[in-house]
Structures are given as structure tokens and as C-alpha cells.
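Taking the form predicted on its own, here's one chain by itself in C-alpha cells.
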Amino acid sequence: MTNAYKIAVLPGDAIGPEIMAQAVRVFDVLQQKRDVSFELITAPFGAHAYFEEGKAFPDSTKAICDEADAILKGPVGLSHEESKKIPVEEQAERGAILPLRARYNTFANFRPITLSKDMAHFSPLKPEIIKDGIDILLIRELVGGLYFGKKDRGVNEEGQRYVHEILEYTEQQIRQVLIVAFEQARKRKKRLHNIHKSNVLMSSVFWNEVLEEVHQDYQDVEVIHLLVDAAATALCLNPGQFDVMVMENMFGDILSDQGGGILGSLGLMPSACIGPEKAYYEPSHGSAPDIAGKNIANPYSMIGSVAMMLEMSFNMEAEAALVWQAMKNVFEEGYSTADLSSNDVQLVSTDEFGDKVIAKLEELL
């Protein structure tokens, strides 16, 4: 019996449609080579959705996402000047991304920070620091903290403008993401770095209390506590010490982008946003409006997000591994796009990079 999956495809803004066009080709190849079928339903999401329909996350898109088995999302957002044309509450991050996360309670964000030894030339770090490559799994809590807390701004009695943003977490929100992190650590090297700021923030004190409780069920996993500012330094000086890292929402936002920095580009970072019933998959990078339409954006993170979907939503681990291998082979043969350009590479376009990945994948399947 053929396995059939329905996927909501949200191309997004700027370079989003360009890299999405290459990523969805993976589904076509798999349908030809494996006993599986994919129904792809495209829907507007982000800034262009606002301009077309008056909402960054239109009701019609919500309905498509509700019916889908998984969601594949491209990057969203426009330039600072273009974004000014959109009401603050409908700008892509507030009007689309945060509501998407809240709607499906995608509380666990998986951001692999990986670079093989053969791809080490992409990293700005010295070869002696990279050594055998980088292989970190950063798990970020995604639906709590400052980003989802109550917000208020106004003028106080002294005539001073003010802003209030509240960092809120419940015990259950913390516990559920920690369980995910411990489970991943148990599958890997049984080492978990807990990133916090308990010397200042009461929220981190609470986070650590819940972690100690959860740790009782994972005694085989070593927990290493590290303050977030120290972790930022350690990522640059000795990334090899890390395997699985777990942290609250804002810390994860910042450190995962730093992870892109040590790889050489956020263009090398796909991600998965996992909820209890549904997940969405997306590149960690932005929509890069400055290079949109130039056919130079690398689709690695978008294709990698498809690979993560195959593994985590559809239990197609073997096929996911082959997608990763296909992209690795293209890089190792010396091809890259201009946005990821480095020494001794042959530059190709977005479309050409996609062609090469698909050709490799067809060979491997």
C-alpha cells in the first residue's frame, strides 16, 4: 500500500520561492523511486500574503495547514523599508511566524549545526578549532518566554514612554522541551548542555529546577550547565565540546544564529519545529531580499528542511540520509552558489545547484 502524505507548502517572501522550487523537487524524485506519494498544496504566507490578502497568515492558509500532515515553510519578511508598508501586527514575524507556532504548539525547535570535515572550508574558524567538523544539535523552546509573553507600551505618569514585555513560562512548557532534549541526548552521546542565565534571571532558576526533576528519569545522560554568555564564547573557541544543547526561546534564537556564523552561513542551517500533532520545517535564515531574483541563493537549508521532514514526520530515515548525502556530494565536488562562495569553489546558480543535488539523489536512490 502506497503511503500518501499531504504537505502544505508556504514559499514565503524574497528568495523563498526560489529555494522552495528546488526543495520540492525532492518529493518528485521520491515518488518515482519509492512507494510513496506526496500531495503538495501551496499557500501564501508572510509579507506577500499581507499585500495579496490583507493578512500575513490568511484564513485560507490556516485551513490548508490544518489539513496537512506537515508544513514546509520558506523564509518570510521584506526589507526594512518595505516592511514599513505593513502594520506592525501584520509584519511577517508577528503576523505569521508566531501565530503559526502558537496554532500548532510547535514547542521544540531542532536546529542542527553541522559541518563535515570535507566542508570545513565554509567556516571562518581555524582548522585546528574545527578539527573533525562540527556536529551540534541545538534544541530551542519555541512557544514561550519573552516572545509570547504579555506586551504593553505607553506613557507613564511622569510622561516617560515605556514598554513592558513579560517573560512567561509554565512548568509544563519547560518540562516538555527538556524531555525532548534528554531523549535526543540519550540517542547521541548522552551529554546535554543546559544553557541558562540563573545568576541573573529567575526564569532560569525555575528552568533549572524543572531540569533537575526531569533529569531523574535520564540518569544515563550527563548534564553540563553553562551560562548563555559563556556558551556564546565556547561556541567560537571550542565547538567540539557540544553535542546536544537545550535552552529557552530567546537564548536559542541568538545562539542558533551564532551557530550559523561558525558554519560560515545561516544558509547551512535547516530546522524543524515540532509540536504534539504537527510540525513545520524551515530554513533558519531570513528571506534575503537583497539577493532575491538573482538566482544565487543556496537551497541547502530548504532542501535540508525537506530531509528533516522525511525523517521526523514520515519515518523515512534512509531517504532523508540520502538527501543529506546528495547535498554533501555536490559541495565536496567543489560546487557552491555565490552567497556561500569561498575559496576553490565553482560557482553555480540556485537552479544549477538544485539540478546537481537532484541528479545525485537519483543516483543514490
The other form holds:
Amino acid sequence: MTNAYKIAVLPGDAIGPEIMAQAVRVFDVLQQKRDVSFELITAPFGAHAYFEEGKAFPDSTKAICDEADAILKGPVGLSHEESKKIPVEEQAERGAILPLRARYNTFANFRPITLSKDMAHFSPLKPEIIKDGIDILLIRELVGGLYFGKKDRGVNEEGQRYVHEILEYTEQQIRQVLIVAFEQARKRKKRLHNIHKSNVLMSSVFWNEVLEEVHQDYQDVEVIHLLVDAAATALCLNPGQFDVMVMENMFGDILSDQGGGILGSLGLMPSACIGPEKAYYEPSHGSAPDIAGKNIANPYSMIGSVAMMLEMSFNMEAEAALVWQAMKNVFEEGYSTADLSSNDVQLVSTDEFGDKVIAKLEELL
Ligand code: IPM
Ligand code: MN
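I have the form predicted on its own already, so could you send the form predicted in complex with 3-isopropylmalic acid?
Below is the whole assembly, all chains and molecules, this chain first.
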């Protein structure tokens, strides 16, 4: 029987629709080559949704996402200046992304930081540091911590304005993401870097206590503790020491962008946001308004997000691997887009890069 999947497609803002147009082509090829069918339903989400419907995450989009087997989301948001036309609570981050994460409790955010040896020229790191390539799975807790803690602002008795922003976690929230991380570590090199700041933050002391408890069930996995500041340095000096890393929300936001930095671009960072019932997939980067409409954005992070969906939501591991392979081959043949250039690449447009990946994928499937 043909597997039939329903996918909510949220192209997003600025470069979002451009890179999404290339990514969804993967589903067409798969339908032709495999016994599977995909129903794609496109819905507004982000700044354009606010301008069109008065809501960054309209109810109609929520209904489409609720119905879908998985959600594919492009980057959202506008330039700082343009964003000012939108009330703070409806700006894409607060009005769309965080509510999406909360709605489906997507607590485990997978952010692979990978670069093949032949793509090392994109990285600012020296070849002797990159060695055989970079292959790290950063797992970020995504629905707790400072992002979702209580917040308030006011004026104190001395007339000073103040802000409170609370870092909150329950043991259950910590445990569930640690279990995911240990499971991944077990499948990979049985090594888990726990990133924390327990020399200062009580939340990290607590996180580490829960980790010790969870570790009891995963004694075959070696845990290496590393303070988050030291981890930032280690990622630059010796990324090869890392395999699976796990950390709370804010640390993961910052270190995953640094991950993009060591690869050479956030454009090389797809991601998966996994909840108990539903997952959504998105590039880790923003909507790059400065290069929107120029047909120069690389679709790698968006197509990579499709690959992650195939693997994690639809159990299509083999096909996902071929999608990665197709993109890698196109880069290795020396092609890239202007946003992601280095010496010795032949520049092609977003569409042309998509054409090449799709042609390669057709060949591989
Ligand atoms: C990310 C982004 C988001 C975050 C923003 C846009 C809310 O930076 O996915 O890393 O901070 O989580
Ligand atoms: Mn971020």
C-alpha cells in the first residue's frame, strides 16, 4: 500500500519562498521514484501572514498544521526596520515561531553541524583542524528555559526600571530531552557532551543532577561535561572531539549559530524540531532580507530540512541519505551560490542549484 503523507508547507518571509520552492521539488521526485505520495498544503506564517491576515500564525494555518503529518517551515521575519511596522507580540519570532514550538511541544531540536572534507573550503577553519570533516549532532532543548520563562518589567522603589526574565525548567522537561540525546549518542559514537554552566547557574546544577539519573539507563554512553564558554572555544579549536552535544535552550541557540560559523555559513544548517506527536523542520537561520529576491540564497538548509523530515517523520532513511548525497555531490563538483561562495566555486543561482540537486537525486534514486 502506498504511504501517503500530508505536509504543511510554511514558506515564510524574504528568502523563505525562494529556498522552499527548491526544497519541495524533492517530494515530486520521490513520488515518481518510490511508492509514496505527499500532499503539500501551503499556508501563511510569519511577517507576510501578519500583513495579509493580521496574525503571524493565523488560525487557518494552525488548523492545517494540526492536520499535517509533519510541518516544513521556511525562515521568517523581516529587517529590523520593517519589523517595526508590526506590533511586538506579532513579530515573527514571538508571534509565530515560539507559538509553533509551544503548540507541538517540540522539545528536542536536532541541529546537525556537518561538513564533508571536500566542502572544507567553505569553513574559516584550517584544513588541519577540520581533518576528515565535521560531523556533530547538537541537540538543543527547545521549549523551556529563558525563552518560555515568566517575564516582567517595571520600575522599582528607587525609580530604576528593571526586567525579570526567568530561566525555568521542570525535571520532566530536562529528562525528556536528555533521553533523546542519550538515544542518539547510543546510535552514534556512544559519547555525549553535556554542555552547562554549573559553576554559576543553579539551573545547570539541576540539569546535571537529572543527567546523572538518566545516565543510569545509558551506562554504555560516556558523558563528558563541558562548560558552555569552554565549549565555544573547543568548537573552534577541535570540533572533531564532539559527536553528540546536548544543552538547554539559550545555550543551544548560541552554540548552534557558532556551529554555522565553523561550517562557513548558517546556510548549511538545517534542523528538526521534534515533539511527542508532531515534528517540524526548518533551517536554523533567519530570512536574510538583504539577499531576498536576488535568486542567490543557497537552498541547502531547506532541502536538508526535507531530508531530516524523510528520515525522522517518515522512516525514509535511505532516501534521506540520497538527498544529502545529491547536495554534497553538487558542492563537490564545484558549484555554489553567491551567498555561500569561496574561492574556486562556480556560481549558480538558487534555481540552478536546485536543478542540479534534483537532477543528481533523480540519478541516485
Ligand atoms: C533559532 C532562531 C530562533 C531562536 C528565533 C528566530 C526565535 O534564532 O531557531 O535559532 O532564537 O530560537
Ligand atoms: Mn538562533
